[in-house]
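Just one chain follows, in the form predicted alone, and it is written as structure tokens.
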Amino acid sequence: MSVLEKAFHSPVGRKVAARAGLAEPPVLRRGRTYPGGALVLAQIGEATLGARTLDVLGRPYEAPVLDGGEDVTPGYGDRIGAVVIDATEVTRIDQLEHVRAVLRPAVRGLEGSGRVVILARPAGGDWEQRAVARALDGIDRTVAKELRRGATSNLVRVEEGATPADVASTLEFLLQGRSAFVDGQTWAVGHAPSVAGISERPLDGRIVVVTGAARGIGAAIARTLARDGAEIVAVDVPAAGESLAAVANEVGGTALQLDITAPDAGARIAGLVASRGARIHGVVHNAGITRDKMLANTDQSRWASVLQVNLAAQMRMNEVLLDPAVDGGVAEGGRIVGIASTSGLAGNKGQTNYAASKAGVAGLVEAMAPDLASRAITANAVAPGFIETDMTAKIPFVQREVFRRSNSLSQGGSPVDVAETIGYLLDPASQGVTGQVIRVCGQNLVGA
């Protein structure tokens, strides 16, 4: 349980939300299980791909039949865990209907924490194809807000040549507890050359470096990739040294005090692992600050302490450790992920800073993917919403609920969530993922 659905799940909880006139939230499936209820495939026109990735994932399902009549709605018999939705040949308007078909019995029949996916082709085609395209992304973030009891929907664009197993990591992802807080989101998997099988333990005898790992959101990143099987070198800066070295202990991981914007910050975390015989899998770029201010409020000195430990300081580590001349940088097949946030997507209010440096995290992912291609390294971002942590708890109540509400799972995430889909992104059997922000924010309905 996140500490929001531990607060109203208390006695005192249920009492205040009572008082407000606030129903408790839906309590969320997490970590890597499956939906209880039957799994639904459909499969629209000569579409294969989507049964064929369930195979690989040895998922079984059930598939209604589409016969075109006037009304083809399947009738669901038990209450269903999940419907996954095969439009990656869905590319004229008339088509669309049997989407309706297939999810008008679902929204209704899902059970807690059900799931819909939708697989579907990136835009491109003529001017029908184009815009079947636009549609499919527009039904996936209203179902999303229409779906109940913690229930979520997705849509993956699938690129012309990925094959089942480019996408049976992110199906896995998006069926099982670790997304609970994806919701109405849409990315894109294209085909690599070579794809790891899946595995409950991926990043077994792999070093990942997390930055900002002593609290909050960097300690459960630590706590969750070690679970994956990940050697972790968790870094932090010297101020929180104690808390550091408990999250390593913790983990079995290395603790390295660090201020990551030192100019030799790239160079001493490759030292440390060089001094091991060994390179960097992942680096996750966790560490960041805010200095909130209105714009005209904002000095020199405010603004740029925020853009050079969000932005810049990877940046410059980035070029030490992705440089395959240092011993100890990240290996070939490796992994870059940063931290974007919502507010950078969507702006908010008194962060003109904290938005410039997270929106930067999103177009500097988007700009090393495609240099990285030939290296198989990949570069994504996560971009959290409103989560539960120490920090947002000092909010005051008031601001904090409507913040918590403000999404279409009526509550803050959990900085597992975060945690969770970093771990995807890190999987070696998720290569085909590049260049991709994914929003961990419930759906929030600010730039949703």
Contents of the next structure:
Amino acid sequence: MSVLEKAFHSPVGRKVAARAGLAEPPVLRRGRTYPGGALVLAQIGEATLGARTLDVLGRPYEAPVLDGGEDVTPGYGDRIGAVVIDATEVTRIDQLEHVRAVLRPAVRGLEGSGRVVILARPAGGDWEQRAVARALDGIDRTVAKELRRGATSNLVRVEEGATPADVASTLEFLLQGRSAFVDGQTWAVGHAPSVAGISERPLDGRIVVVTGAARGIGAAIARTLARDGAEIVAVDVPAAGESLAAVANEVGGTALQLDITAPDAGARIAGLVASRGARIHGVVHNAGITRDKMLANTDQSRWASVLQVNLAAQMRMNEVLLDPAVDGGVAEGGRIVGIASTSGLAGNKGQTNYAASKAGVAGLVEAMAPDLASRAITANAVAPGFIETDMTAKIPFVQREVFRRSNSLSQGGSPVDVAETIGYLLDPASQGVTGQVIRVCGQNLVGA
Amino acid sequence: MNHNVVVVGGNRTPFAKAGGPLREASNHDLLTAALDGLVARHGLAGVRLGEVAGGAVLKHSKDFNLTREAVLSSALSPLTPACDLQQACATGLETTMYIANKIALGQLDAGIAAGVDSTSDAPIAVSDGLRRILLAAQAAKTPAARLKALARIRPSHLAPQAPSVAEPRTGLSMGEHQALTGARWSVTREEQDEIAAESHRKLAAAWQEGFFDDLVTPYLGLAKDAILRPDTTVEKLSALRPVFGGPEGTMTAGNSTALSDGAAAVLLASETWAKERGLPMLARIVDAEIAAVDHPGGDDLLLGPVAATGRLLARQGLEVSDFALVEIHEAFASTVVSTLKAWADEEYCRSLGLDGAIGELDRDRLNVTGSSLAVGHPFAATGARLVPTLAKLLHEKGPGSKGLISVCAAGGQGLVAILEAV
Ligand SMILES: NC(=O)c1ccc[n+]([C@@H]2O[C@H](COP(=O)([O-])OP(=O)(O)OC[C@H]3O[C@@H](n4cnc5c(N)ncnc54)[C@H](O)[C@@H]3O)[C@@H](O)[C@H]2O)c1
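Given the form predicted alone above, what does the protein look like in the form predicted together with its partner chain?
Expanding to the full complex; the earlier chain stays at the top.
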């Protein structure tokens, strides 16, 4: 810790910081926990999807308090835990008033780490319908910015034909503490021909390969997925073998010392899994590096190493592991998860190589998803924002403090937050979620 | 043997010179690290194994239960029993045979054989004089009497007595013994320096191609063997001064093994157990033989393995040419040269009670990924380093390939084993 950093965290430093408007960031609710307060469901128009999905989850819900233009805004007696707005039948501009009438009392009554979840439809239909779809997005993003004390707002675009069973894992994830650092986001859920039920240990007995598992986000992914029942194959470079072994032993998994840029990396992983007579449920391509320099100073080698590790290697591995003829490859109903980055999606000074690789990961999963659908394999990515790890500890303190605070939750995310989002994508119940890029960034001010 | 015993895999720490990067680690730490890496590689966290056998040549008395304590510190189930064995430099191979034999008899399904030595953390004994004074002080009834006893301590009493590597019955160090053997077998300086240079070259190449990626786990930030000098050449080695055999001697620090720190472990199992768990089966443990020479009577101290090799090959009906690969522990380059000369010497072999010469070895099959001169030689660990290395090499050559391991040990002993690729 630098002198500056120490001073900042000293009692005096804290007081100064508080006066400067830098309040202590809220402690976020995490894990497989639902909000403490009541769950409110607002059904707009004839919508029933939200209600049926909450029934699948076995969560009781209450009717909303509506702001009908009285002098005093009506309130909830107690703090509420979450409000789910079923806007799947909202197609007209005047229906948006209903959304406001629900949200006004709700945001006032929401508990710390409470939740706003908007269920909507993908853009489609006539001009007004398309405009309304985007309007809901604007509402979600703004509410997310206005909410305080760690509460979040997210929007799910439920495709026509998607059933409550398809939506259940997504709604569960968003209501639970697992989505702590996912805020102001929008992604789509479609219909899958067959989808597993909700479970506390959704990955029980399933093999999941995690690259870059020796430390940081990768180690958190291994731990979180093991909690959910997965058998972890933990991969990292041979030089990181000591901590890799510790992580593997901690989660009861297997350590594989392997540089993912090796030409036979995919084959080595498949070989290990095949020797157990098994196939892979999920591959989490987490290994990644940065070699930051302004483009004006970026040479061939900085460019090549980042693109190789962060993008080319996982493409090569996917080709092998997704080949149905390869023993020990990805099973039907399997999962591919890539790690993009908000820097990649939004661009970031000094990171052209990194941004190219990470935006490339987003492009890759979007491309793979439709091609793998017939085998019920999903491909998605998470895009972490500022996460507290060894990688970001290298950023100078002042800049780091700015990055930390420049999101709606006023703090850096924890590696666990990324891991939980990946766990949600790996869940067999998330069959209808594919080709999505989910940002785990606390609604970082940077980027889309 | 009733049950097929297979080598599933191995793990070791990188090896380093005494006082080098692993100097802060005790035998307990090193052995635990070797076990943990092995457990992680094979997904055995929390598993109860049949038994772990390990040992160290230089052992603190507080480490009387070294291996069992390391098991308790490791990720294995605490219900895994363990024992300590010791057979000087052959310890790691002897623990392998101990576990293998129990598996063969059906007493165990699976077990780990290991060895460790820290020459950085060697037990230092106090002199007899000091011990007597301390005992007297302890027995004293009054503080004054105690002070009086302690006042007898002289500076000379405080000089620590490091364990010596001298043979108790001859008073000669191992190097001095090998110098005699080298002279007897006309081993030249060039022959020795070539073996040393080759050892470094081959080890460097093996690291380079990732051969050790699934045999070694980094420890204390050290990712590779620290003794290795990839750029060593015969020319560079020829410049070194002799350290054994007087001014005319041919043995140098370059062609003798360095005092080393490190630990190694082998996972052994019955074929059934390995199959049930979907674990690799690299090679089968075929047989082993131990022999000893009468070095106080003038025999070559480190040629114990020759008689063992002859008897083992005769029992198995095998010739030297039947072995695709041979590992001869490089205690000294001179040991390897004299061993091979002894193998080929009709008269010498007959004097050992063998029917004739063992045979000539094609040098291309010898120590193909380098050996102790380049890797280092933490005494008890070396056997447990050799077994998985050879098993992996044989496995790469294909089923049925046979390999021989020969390890010389203090006390004029030699242990030899045969592996066959699955
Ligand atoms: N920390 C953040 O804020 C942040 C933000 C956005 C994206 N990410 C991404 O999340 C992932 C993990 O980040 P982290 O912060 O935990 O990083 P980290 O540097 O702490 O860990 C990365 C791990 O990947 C391993 N690795 C690197 N190259 C490898 C290779 N060729 N083969 C095998 N393993 C290799 C490293 O040894 C290391 O253990 C990376 O892809 C990173 O780009 C991180």
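Numbering follows the first chain given and starts at 1. Heads up, when I say rigid core I mean the largest set of C-alphas that superpose within 1.5 Å between the two forms. Computed from a predicted model, the values in this text were never measured in an experiment.
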{"property": "Flag for A393, CA shift 2 Å or larger between the two forms after aligning core", "result": "yes"}
